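The chain below stands alone and is given in structure tokens; this is the form predicted on its own.
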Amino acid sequence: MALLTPEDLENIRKQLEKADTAVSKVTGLDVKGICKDLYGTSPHYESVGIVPVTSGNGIIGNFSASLNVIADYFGFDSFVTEMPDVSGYYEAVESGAEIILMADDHTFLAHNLTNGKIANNQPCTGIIYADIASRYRYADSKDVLVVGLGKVGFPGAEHLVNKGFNVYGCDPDKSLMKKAIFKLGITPFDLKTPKKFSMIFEATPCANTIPETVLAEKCLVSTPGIPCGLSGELQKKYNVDLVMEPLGIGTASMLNSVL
């Protein structure tokens, strides 16, 4: 979560309903559509207990806020405790919450008080960022491409070969190249290369990290990354369809994978 400003979560909910458009858009569904597609779940306004925590760099700005707009967008009942740390989440316990939401620097977690279940927020965000890329219309091949493969990128990638995607994978890191080859059996791939795909899933805390060369006319790239990996100037020149927003979807998949 240190990655987010107050600034990534300003107008939070116009950035939900641009986004929500635009997934709809390129899959034919809304975010809700694959939530419930991905989990067979849909919400009924379950209680969600927001719990400040100011451990390590501090609370984010607009951050609590912020999921208790993305909660109430997608179906749940929330509510942001007064209290932080462990007397919020003794608060949010006593004021009937039955999913609790909290981060701190290194994790961001759901947990469902009445059935025990319990997610953390980078695998779900991969999960479903990955599953928007895999159901772009305009796709013209099972190929598709991840750009980083850490813990965003690594459960997105697994995703997609498990769907029967044909996975091609890149990262700076080795040990990371080495593994989702070795588990998951990606093609690796150099983004030198002049390959075009029209499904990309970017999952890096890098500006530009895609290039031209990768590109196809009319391609999809789906990305939670802060800042995007695309820039402006080749998403324009490709005519490509973006999928980008910094909170509010990886927040429904974990919500909706605890329910």
Second form
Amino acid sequence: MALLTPEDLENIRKQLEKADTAVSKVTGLDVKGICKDLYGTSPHYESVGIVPVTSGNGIIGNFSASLNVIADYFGFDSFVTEMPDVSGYYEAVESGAEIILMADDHTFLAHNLTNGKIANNQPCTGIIYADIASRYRYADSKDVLVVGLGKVGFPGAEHLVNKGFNVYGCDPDKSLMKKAIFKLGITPFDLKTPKKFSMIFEATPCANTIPETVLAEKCLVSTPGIPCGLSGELQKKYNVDLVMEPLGIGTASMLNSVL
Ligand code: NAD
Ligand code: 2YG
Ligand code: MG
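Now show me the form predicted together with nicotinamide-adenine-dinucleotide (NAD), since the one above was the form predicted on its own.
After this comes the whole thing, all chains and molecules, with the earlier chain placed first.
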């Protein structure tokens, strides 16, 4: 799995504000409003304990500090423990955390200790970015393209199917394609087909995954993928509205889903 870098997370508050403004502009709701609609929840300063984790590739600079900024931005009352790992977990619980937020190289979770609910970042990220795509104000049909059907993309595609959209999907991984076709009923899409979309949800770890042929003039690309799958050149040429941000939107989705 591609891991975040400290550089990805520089000025996270600014990145988040910019993305939140973009979400409001293209959907009419900010990220908080979308979470409320998705999960029926609103934060009321619940205490969130953020535990740094040293296993595997270890601590990512700016990761815990960014989660602290993000949780506060969305209306939680968060803190980062001084100790990492098991000692940090103990410290968080002893300090009154209601929700634990922590990640190793494979799993980034939110666990609400008061109601037992637990969330995984990948599906929560897929669901909220797909939801944002589906709310595009200037959409000209119910067709939505999903590029990448992995751990983030698949649950996003599932969410779009459940919402009644016509979901077209692609992934070079044949077994994932099969699963999406048979379990979700998506329409397989070859990126070389000249069909234009006004809503695109992209969830791959690759650059330049979105070719010119699928971009309608004035469309939305909603993508958690790092690096961005849409080139700056194509964004300009097709007047594309872009929602992308490295950590905050997915974290908001996780935290709200466990309230
Ligand atoms: P994954 O490896 O499970 O899935 C990625 C999928 O993309 C794979 O199935 C792969 O075959 C497919 N893919 C690669 N190139 C493609 C192409 N050209 N066209 C179509 N499909 C292609 O990864 P994941 O866990 O789903 O994560 C996807 C991306 O989202 C990563 O960059 C990850 O770092 C990022 N992510 C971001 C956030 C956030 O908050 N912004 C949160 C979680 C994950
Ligand atoms: O506590 C720490 O600093 C580290 N153990 C955090 C490790 C996080 C690893 N995960 C990732 O980099 C991401 N792929 C998942 C985070 C979701 C936002 N992109
Ligand atoms: Mg995010």
